[in-house]
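In the block that follows, a single chain appears as structure tokens, in the form predicted in complex with guanosine-5'-diphosphate.
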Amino acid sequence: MSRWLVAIVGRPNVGKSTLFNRIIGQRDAIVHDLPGVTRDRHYAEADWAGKTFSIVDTGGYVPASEDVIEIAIREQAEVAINEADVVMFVVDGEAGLLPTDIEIAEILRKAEKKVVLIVNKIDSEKREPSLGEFYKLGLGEPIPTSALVGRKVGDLLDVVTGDFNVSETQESDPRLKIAIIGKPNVGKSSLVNALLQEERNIVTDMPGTTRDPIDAILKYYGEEIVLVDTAGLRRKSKVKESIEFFSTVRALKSIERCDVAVVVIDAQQGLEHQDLRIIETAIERKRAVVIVVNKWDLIEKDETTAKTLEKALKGKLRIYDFIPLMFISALTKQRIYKVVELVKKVDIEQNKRVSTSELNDLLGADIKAFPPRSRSGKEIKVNYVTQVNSKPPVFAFFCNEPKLIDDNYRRYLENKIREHFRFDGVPVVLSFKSKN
């Protein structure tokens, strides 16, 4: 199921930051064993009243440099128009409407989006009759809020969520979708068109001015694949801030539209904190993932390299060493179709079932020599486990005590599953019930 997506836009100290962390709540409080990936995020799920959706707060992308500060925020806006399904305006209720906001309101008008004006320090009643200026701005009725103390961010997510369908149909192209996703820079629409085989450059468009397809179709063997948005990819800006937004935002859509991610990481980089938050991403959402090891050609290279590397990567990747990994060089070609084939072999992975009795037989002696263990002593037992759906595979573990099992038990579970069955790059996950 596709998710919605709601950006947050404004000008800096309107008070952004503060919605978004109010929004989500507790949600992002989930502490990771990966420690601070989760944290400094600036894009998360939440959810009202049973609908879920994605958001992003473009307050997180604000240049250092004052003089490009306007720049960014017209092109985030820009990008929040193209790509969002709601736009949540943020202006400042205490400070007024200011030349910015104006500006910012003319990019929103123009575009059949649905645009939400919050005008937020609204900490009171009180102050709720200044509203009248904000009219002004042609974007409809403003809705006061107090982010700060809370103050009718309920009645504003009515507002945001009104449309979103619960049951929204899946698309049903039987075609094996692939996003190719990562850090600016690392070479993802090198790759793409290497696989592609066009030479041509890539175009320096400002964003919002492409209209082309979104998708790239890879004929491979007579088999169409989808290269998920990679006009995406073209997307260009001077401002760093900018074009790490777009990543992210691109990164959150074609996500939720592939069914396998490959994740490009730059060799003489290694994997960096902003590498694993998009591994991170695409696993939350329970889709398969490859890692690709890009610019291959500039590393000094011996016998032991490869090996030695992929050790150091595996490493840093901790919970995530499920997933596996290869070396390529979008520049010279190096490997690149052997990206391909990794996909469709962890593509059929996540497809993979495995068979009650095999599951019963090899796990149900692990668990023999390992029984589960509550804190009190209490006995758990596990009877019976069975493979109940797959992409993602999910596995349901019939126990008297479901909620006794802890953390390292689950992890013990997860990585004798994977020591029989392999599920290499696939997200699996363990249900616990009780035995009736």
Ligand code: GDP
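Please give the corresponding structure for the form predicted alone, as opposed to the form predicted in complex with guanosine-5'-diphosphate shown earlier.
Chain alone follows, minus partners and molecules.
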């Protein structure tokens, strides 16, 4: 995964979302079957000429508005600008240069980031003479584009990714890297400090104390482990959606740099929508995940409390119920080092290899007991399966009609793989290929 982050900003109705969907290759909002997480996508992984990067879409930026929704959109755009390596500033070639464009350009110049000025809705060379007025923004040469029809999007991406290095996507550091992620004020910095046995990060009960991801080295029985403590909020946001957007975007880079993501949640609050979104972000990026339920010392409990709460949390996780849970208190240091042990076990799981013979013996029986069926009535035969990669584990199923394997059967096979071989906390990838 790349560490590069690209943000799309601009005033409303200039075509930002159309450009975003064009770049990631999707026309519609992506829908997930995890309850509470279905949404229009604000961020995704993209690839151009072998260069992988994360791309963030933002709402229409209105700099001076006092409207509560526009304030939220402005905050989200500011977060994206602060975090991005490259900012794609989109303006409307049909509407021409507007005062709001000038205000946004002033903000971008102060940000001291690489800014690519995109004049959208230029669907032919005949309309390119209108580019002249956009030079007034002082952001370099404007690039004419039509996101709707895809005109010159390739040229645009050449400029955006010009400074990206293909080799940047390769991680050479052999040390285990753990990202400590989660929404603000759940105790991420407290957990890092407890593990390091020092007050390395400032800890208060106000969200937003940690401003930047900070790497720390944990010496654990002679082994060096890299801890990444992700940021909370810079300030209290006026709108809840901005908090959610902020913590998710800030977690992106740390997730992409880690081997295992430790998602910290608050025992008193339980598993909330924002927690689910952060968990999903890590799983989408094929990162192993451990969930740590912090502030366990504040819960009134009896012998069955932990089991009851774990069952409730697993129920909310649904398709992600393979993620292991641990109850801790960063304040009292209860079970904090067991977190490291659990992470190490999960890391072993994601590097595990299963022999082809064992896969075919066990999964072959499962497939025979419950063979795949197609809506067309055409017979589907799965010939054999083999593991082709690890971290994450990838299993290739060779069959006569790979395109006819539906999502329900994919889930059945994944469940059987976990039943036989566990892979606790690890996303499993299934690939279906033609037997020829």
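Since the model is a prediction, treat every value here as computed from it, not as a measurement. Under this definition, the rigid core comprises the largest set of C-alpha atoms superposing within 1.5 Å between the forms. Positions refer to the first chain, counted from 1.
**Q** On a rigid core superposition, would residue 48 pass a 2 Å threshold for CA movement between the two forms?
**A** Residue 48 C-alpha, core-superposed: shift of 2 Å or more.
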